[in-house]
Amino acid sequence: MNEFSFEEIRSDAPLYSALTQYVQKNCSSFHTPGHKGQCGFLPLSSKLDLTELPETDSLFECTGCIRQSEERAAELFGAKYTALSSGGCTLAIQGMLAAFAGAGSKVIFSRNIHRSAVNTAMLLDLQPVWIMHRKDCGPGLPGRIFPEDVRKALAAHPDAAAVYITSPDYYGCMSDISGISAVCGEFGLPLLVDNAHGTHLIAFGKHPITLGAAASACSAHKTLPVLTGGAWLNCNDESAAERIKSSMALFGSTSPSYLTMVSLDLARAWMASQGQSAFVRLSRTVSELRRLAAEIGFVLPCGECDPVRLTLLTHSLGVTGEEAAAYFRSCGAECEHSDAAAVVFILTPFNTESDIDCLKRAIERFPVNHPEMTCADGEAYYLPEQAMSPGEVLFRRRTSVPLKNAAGRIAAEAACPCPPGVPVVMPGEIIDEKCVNILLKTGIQRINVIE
């Protein structure tokens, strides 16, 4: 039998060496993954490291093991057909938008879709017809798609395929789905939502397939204790069921992980026997840090939001939110996200009663004394002008600048930082002024454009 050095080894990985330094920080963490390393039913075992064998199934050929798994999450989501990823929510969105849109349709389209979802505009060459936010909760922050917004978007264009919209968004603002779905329904479209960041929303009745949506992509692994790439793609269309398949089988490896989909399995397990009172218990929690939060000056997100997602306005306070990220940090405590308006907590029941200790500690000690300071209003949610839909930029040539030499052309790529992924100038958009000023903000510095 061979003998390896794997101290040797592992001297000479600079990625494994990273993530044991940062692990050996021994931070709290309230970013992804769900299961904050803290869940031992996770099949970490290399022995469960499998293939596509006679026992184990085919994940896009499906009739056994596998194919049981996803009706046991249909079940649990209260939908008529479920599908695995371990491609991630980007799979699920993929197989979404070509099983209900289809290539060269029409899509009315939120403006704070995900990169993927515009990745796979191009590659469907969808024509995206956008629905701008109304700001309606709090400075900095994009707001919420209104049911009458649908509505005028598809009287305007009767020909659209499907309307696409991300709720809840990053920082754990919920659109009306229930309002939004209706008036789908009037125009009988089918409603596609970004679900992301809610997976965990069953637990409260608010999962978009509970109020109405044709089709969500939920990204499990966000909330829930699932490997990293674990996602389902939920659907109340049971005619779609084989589209979806074969959909998701055009982007997907052929290779997925069995980790990733047994993690998926467990987990829905746990929130069907366990998990959905946990939430509800940790709503609680989340509902004291708030109220803690205020209390200290902090300014919260209006009107419905995610229960258990804790996220803070800094402006209030004098602060950026990469500010105040960097004062969490110091404390231990490691956000998923800050910007120049707020700074975003995931919290799920895997965090640790200390982990909860830490966070709330750094909200009573959080210091106070800045004089308050104006916030910008949500300024990278914008509509630059569109010169080319998605899908003609795709083999386009092109060229990289430096950002502050690209006003006055043509976007050959979507512009964003990540997170939270959301594209501040699209595929096929000219690159203004405007654009130019925000990403320089963000730190981009070049730009892929059309030659």
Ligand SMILES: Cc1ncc(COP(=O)(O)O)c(C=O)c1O
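The structure displayed is predicted, hence computed values, not measured ones. Residue numbers count along the first chain shown, from 1. For the two forms, the rigid core is made up of the largest set of C-alpha atoms that agree within 1.5 Å on superposition. Compared with the form predicted together with the ligand:
After superposition on the rigid core, displacement of the C-alpha of residue 443 between the two forms amounts to 2 Å or more. When two forms of a protein are overlaid on their rigid core, residues whose CA moves 2 Å or more are considered shifted, and residue 64 is not one of them between the two forms. Once you line up the core between the two forms, the Cα of residue 402 ends up 2 Å or more from where it was.
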Given for the second form:
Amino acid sequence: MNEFSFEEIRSDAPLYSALTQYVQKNCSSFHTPGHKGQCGFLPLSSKLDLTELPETDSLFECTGCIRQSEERAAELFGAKYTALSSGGCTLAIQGMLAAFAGAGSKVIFSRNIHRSAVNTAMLLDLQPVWIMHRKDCGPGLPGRIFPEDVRKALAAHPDAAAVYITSPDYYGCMSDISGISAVCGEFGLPLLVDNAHGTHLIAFGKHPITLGAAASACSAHKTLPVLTGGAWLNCNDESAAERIKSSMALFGSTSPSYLTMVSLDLARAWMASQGQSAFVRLSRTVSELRRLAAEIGFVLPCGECDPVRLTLLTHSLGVTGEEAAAYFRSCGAECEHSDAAAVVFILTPFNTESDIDCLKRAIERFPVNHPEMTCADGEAYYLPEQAMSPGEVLFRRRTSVPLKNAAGRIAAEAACPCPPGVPVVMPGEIIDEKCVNILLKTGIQRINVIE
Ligand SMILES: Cc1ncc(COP(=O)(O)O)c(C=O)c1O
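Please give the corresponding structure for the form predicted together with the ligand, as opposed to the form predicted on its own shown earlier.
Starting with the chain above, the whole complex follows.
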């Protein structure tokens, strides 16, 4: 090894250089991953970056230590069966839809689904039926899915195979999972929840599995001390185990990262011992930050929200979420997300006191001298006409066209004013004039359409 000059190697590595330079800025991290680079038990040696060996088990055919780790995770979440993923929540979502809905089936989807679910709908040729959100969280936020809307969709589509919703959303707004599970139960259908942002909700008794969902995909790396790519797929049905493994194997790499899987194993052990009380303590800190922010004049999302997600609506203070994020950045606090309406901070127990002080000071000193703005709350949600299924789109040639010329064309992709929001058009839907106008206002210039 000594014949190599590390300096020479590092100086020729642009990604490494960018990351180390960013770390040297010493920003307070209010974004993913949840370990914040500060987790004492996480520094894992590259010696543990192993492969399938007689002692180390094999993810998609596990019977040994990986299976044991999954069993303990199932115990933590009160699930009947849990599978590890080192392919992020994306792999858990792919596995969940393949195992519980199945290729070619009709699925009732909430409209604010993540790209990973849209792509899975294309890959599995799912036939989507959309449920719209009711804007009940605050200006500019997508809003929640209501049980009575799920009931209506199920009554109108007795041939549906599953219901799939996202909760909490990026902004921390939570739908009524107990109510929606009860409705799904009446119709004998599984409720599948994209719980990417809510793995830690187990600490508050609000995890979808606790509230009756059939399955939930949990992006552990977003809020727990887990390396990027670590996720769990939890389910309430032990008999689904084999289907889940084979579905995940269909999409997953044959070389899952042992380091990521080990970090899931450690984070689960931490959650089982100290983690849940650490999240409850953190929720008090977040309540205090919310109180301060409201005093300054920020608006907070209404209704039931993740107790540790800090989302500030900024129009009342005369700025967009993006402008607020730039201000917070200048104070050393890097947020997870910002858009026209809001700035979103992800806090975890691995934020240090100095991180919290930095955010608190920045909130207290927020410049409040701008006249109030009205928030462009977007057009009322509506459903463009569907011309073909997402799966058909996959096999068609596509081309990029200027959005202003796209009316009448069939979308080859989902287009969304800001990616965590509700897509205006989905793959296979006809881009009409109304859709063009909404998207143009959000600054989107081009769109992929079917040739
Ligand atoms: C709502 C939602 N679902 C799913 C995902 C995909 O998760 P992952 O990046 O772990 O694959 C994300 C990622 O941001 C998300 O926000």
